[in-house]
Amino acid sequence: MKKTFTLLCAAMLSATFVHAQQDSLMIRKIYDEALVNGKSYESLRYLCKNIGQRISGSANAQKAVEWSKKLMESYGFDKVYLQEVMVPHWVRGAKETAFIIDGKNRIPVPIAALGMTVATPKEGITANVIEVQSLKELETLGEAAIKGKIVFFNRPFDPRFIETGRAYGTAGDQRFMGPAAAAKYGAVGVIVRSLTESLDDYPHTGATLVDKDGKNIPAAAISTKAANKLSAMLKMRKFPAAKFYFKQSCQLLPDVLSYNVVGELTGTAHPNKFITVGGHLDSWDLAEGAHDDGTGVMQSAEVLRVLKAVGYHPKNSIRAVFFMNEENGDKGGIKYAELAAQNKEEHIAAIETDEGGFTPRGFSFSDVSKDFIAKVNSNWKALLEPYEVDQLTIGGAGADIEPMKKTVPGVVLIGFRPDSQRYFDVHHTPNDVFENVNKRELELGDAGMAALIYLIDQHGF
């Protein structure tokens, strides 16, 4: 009996070794294909330079949909199709104008209207400014101090966070909820410090909350250099206080029909079980949307192309999804989750890549236990470590796949985590252009995600 048990253990160890060796060889093939024959960088160049900005509802967004479908078809995926989704259609209009008014001096400063906000009157708004650091401070000041003024939210990024997305999270409430909150106290407009630690003159746009039942007031982001200047002048001049003028002409038009773009490699054993990888095809209108999120969609398509190119036939179906309308509505992600539930699809995992095309570091797993993470690390860390994509942690996943949590039982949501240090230098700005993407960093991310999807497909969780 003892000899039989010993032989059984030896056989199991031998099988484990063989599987690990096979996995290691396949991952090496994946990296070789992505780094030698990669297509994502040149595809990104076309998306950025030939199509450009892709705000939801725009003609360029539709061009991007049509081109993306043709791209996936050219890769020879088993299925390529569109999912209809109604999306908001917000337009910026003429370039914004803003001045700090200091006595007789008018000092121009760069601003950008926040997404979904409203226009100023045609003549613009001129008013005294009240600087605050938080939404809580609005409550403390109350209507008596705020009514008739422009509220200036000036809480900066907290530089103590190593992962800069956490700094974005702690500062972002003033942009997303600040204008609606200030309107309740009688403010006539809102200016928000750009969400970046970088000191420059590029204002960072981004969505703000629209109160359908309440009053909406014009809101704009101001560059960090201009925010510092405005704050210093407010501190220097109490009587008479410095004033602020701004003018913007944005509009919210009726919703428009748009599409998620989906490509699929059909599973050989479980065609009705799915692993999804995706990013969002829409972008803000200030630039080309290179890192946010052109890199993400091109990486998602490249994952499937690479797996196909190395001759891998997945057990489960693998999808690349280009979601529409992440920036100002999340309608594409919501629609994808609705359709998955409606079609009774079983999803094993969904990976989102929406943190830029920088050097890959690893993956975060949303709403899982410490035991789950320990098991994932035990099984896969050694295989991913040679490629420096082995940081497997508990954390967020992404806005486009988050709706699946409610509609698709059992799905594991995963965020691709590249190095975060430079992302918010270009995020939502005119600087988010193709030239700021590094080819090798992008391709390493392609391969890292393809490797993880291979492991999930082979072994599950």
Contents of the next structure:
2 protein chains.
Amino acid sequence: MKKTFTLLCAAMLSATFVHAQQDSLMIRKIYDEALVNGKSYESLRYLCKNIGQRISGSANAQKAVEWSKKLMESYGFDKVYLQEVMVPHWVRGAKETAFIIDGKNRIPVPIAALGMTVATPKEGITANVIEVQSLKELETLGEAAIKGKIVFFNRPFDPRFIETGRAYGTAGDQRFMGPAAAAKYGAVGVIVRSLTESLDDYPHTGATLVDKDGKNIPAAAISTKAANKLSAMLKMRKFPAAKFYFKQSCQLLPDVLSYNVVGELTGTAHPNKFITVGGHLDSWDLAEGAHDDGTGVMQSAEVLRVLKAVGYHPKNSIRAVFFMNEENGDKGGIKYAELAAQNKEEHIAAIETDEGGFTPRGFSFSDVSKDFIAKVNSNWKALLEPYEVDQLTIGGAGADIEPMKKTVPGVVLIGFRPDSQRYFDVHHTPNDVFENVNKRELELGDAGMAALIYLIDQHGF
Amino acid sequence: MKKTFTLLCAAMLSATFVHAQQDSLMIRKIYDEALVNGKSYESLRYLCKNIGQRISGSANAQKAVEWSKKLMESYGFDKVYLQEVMVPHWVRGAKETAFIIDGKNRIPVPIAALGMTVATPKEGITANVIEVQSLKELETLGEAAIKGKIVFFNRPFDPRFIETGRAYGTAGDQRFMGPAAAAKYGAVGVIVRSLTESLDDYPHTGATLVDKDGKNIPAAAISTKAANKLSAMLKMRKFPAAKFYFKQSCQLLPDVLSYNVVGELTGTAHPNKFITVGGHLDSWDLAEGAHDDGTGVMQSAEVLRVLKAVGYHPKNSIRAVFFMNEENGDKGGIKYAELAAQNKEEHIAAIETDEGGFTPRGFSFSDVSKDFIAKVNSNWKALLEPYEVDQLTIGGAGADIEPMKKTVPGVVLIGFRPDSQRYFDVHHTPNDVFENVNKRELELGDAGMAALIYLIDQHGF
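Shown: the form predicted alone; wanted: the form predicted in complex with a further copy of the same chain:
Full complex below, order starting with the chain above.
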């Protein structure tokens, strides 16, 4: 009995060893393919330079959908198709203008209307400014102090966070909820300090909450340098106080029919079980949407291309999903989750890549237990360590796949985590261009995600 | 007895816990200081923009020495001084010219003389080109094939390495040893494919070996795009073969007196025991030497500034050393090692930062045992993990501190390891400018090194 047990143990150990060796060899093959024959960088160049900005509902978004479908077809995936989804159609209109009014001086400052916000009257808005650091301060000041004024949210990024996403997370309420909150106290407009640590001249746009039942007032992001200037002038010029003028002419047009673009390698053993990898195809209107999220969609298609190129036949179906409308509505993500439930698809995992195409650090697993993450680490960390993509932690996943949490029981949601330091330098600005993406950094992400998907497909959780 | 032992254990455990907690708090303080009040980025801007290139022996190198000394004095370090060192004085002379000669066509291509190489005759060199992929192929071809020709080393970077430094390491022999080897077989000149994976129009310069006893022939780097073009033409145009012309007028002038710049926080308990952190102050002549190695020197000074600013009084003396002449002679590093031995200084550790000012990944410890690195990991990895600087491995340290290995017994040599993906995009080119350095990436390195030095100072190895 003892001998049998020992032999059994030896057999199991040796099977485990063989598995680990096979995994290690396949991961090396995946990296070689991505780093030697990678296609994501040149595809991204096309998306950025030949299509460019592709805000939901725009003609460019439609172009991007059609081109993306052709791209995936050219890779010879087993299925490529579109999923219909109605999306908001917000347009910025004419370029915004803004001034700090200091006595007779009008000092022009760079602003950009926040996504989904409303226009000012044609003649613009001129008002006194009240600077606040938080929603809480707004509440404390109340209507008496705020009515008739422009509220200026100016709490900066906290540089002490190591991951910049956390600074974004803690400063972001000003942009997302600030305008609607200020409207309740009778403010006539809102100016929000751009959500970045870098001191620059670009306003960083981004969505703000539309209050369906309340009043919506015009809201714009102001560059960090201009925010510092405005704040300094407010401190200096108490009587008569510096005022602010701004004009914007954005509009929310009727919803438009658009699409998620889906490519699939069909599973050999379980065609109706899925592992999804995706990013969002739409971008803000101000730039090329390179890191946000051109890199994410190009990486998602590349993951499938690489797996196919190395001759891997997945047990389960692997899907690349280019979600539409992450930036101002999440309609694509919601639709994908709805359809997955409707079609009774079993989803093993979904990975989102929407934090830029920078050097990978690892993956964060959403809402999993400590035991779960310990097991993932014990099984796979050593395999991923040589590729420096081995930070496997509990954390957020991504807005596009989040809706699956409710509709697809048992799916494990995973966020791809690249290095975060440079993301908010370009995020939602005209600087988010192809030239700011590094080929190798992008490709290491392609390979890292393909490797994780291979492991999930082979071994499950 | 048992009870006493248990109590003793509890006391020890609790002391360990208190230590770990103190360490953790101090490291947090260090990061806060570096990220909130950091000075390295603005100092680097000055070095790059107000001084600029500072090749050994140049007037700019002397300016950099004087300014660096003042900078460290302004930080109020306990000692700031210069170490005299004689350095080579190589000058590029007039801008190089080069053409591929294809029948009547002369196609201009970007080249840059390799550091320490010799001039062509005034009229330049025109010759047939023989392309080789390695020193071994050169040897196989031998004198018959090579005599009278220009040897074109064209083995590209291997993209499959995850760390780009390894690709540099394996391709680098072509630049460093290729010209001297080709001269032995009667070549009249050497062209080396630039040491980078990126396809660009910049020649990447760098030192080549000077054969004191042999013949030295002119050698230059050619941009990767031009290298591809030249290689394609050589394949296409067999008869009559494409030729190559180049002209350069570099010179090696007599050695010049220069300096290492040293700043010190004197140890409270062991003033004659040292922990050194350093980079090199000299740069190539083609750019601002931002990542190579302006970031390294500015980080080294910042490590001491941060430790002082958080009120830390080190037990041992901590030195920032701006080494002179790493790029073409290592004379500063050699001198520092000589003086350390002469002055009977005990050195606990030396850290070099010369791989760019990118997001830190960790540290590599040179020539240590597996047990040593296991202990370092077991003691410190958990403390460094929240800051993502916890890859503690066996590996190389750096050319400036390497000479200490022979002269200072017991010193532990450590290399600071930032993310390597973008380094060779700019390395030794006009693109190595301040604008390509990210403030947060730089500062995270400042803090990471200060944290490690704090731990070494507190606990030793």
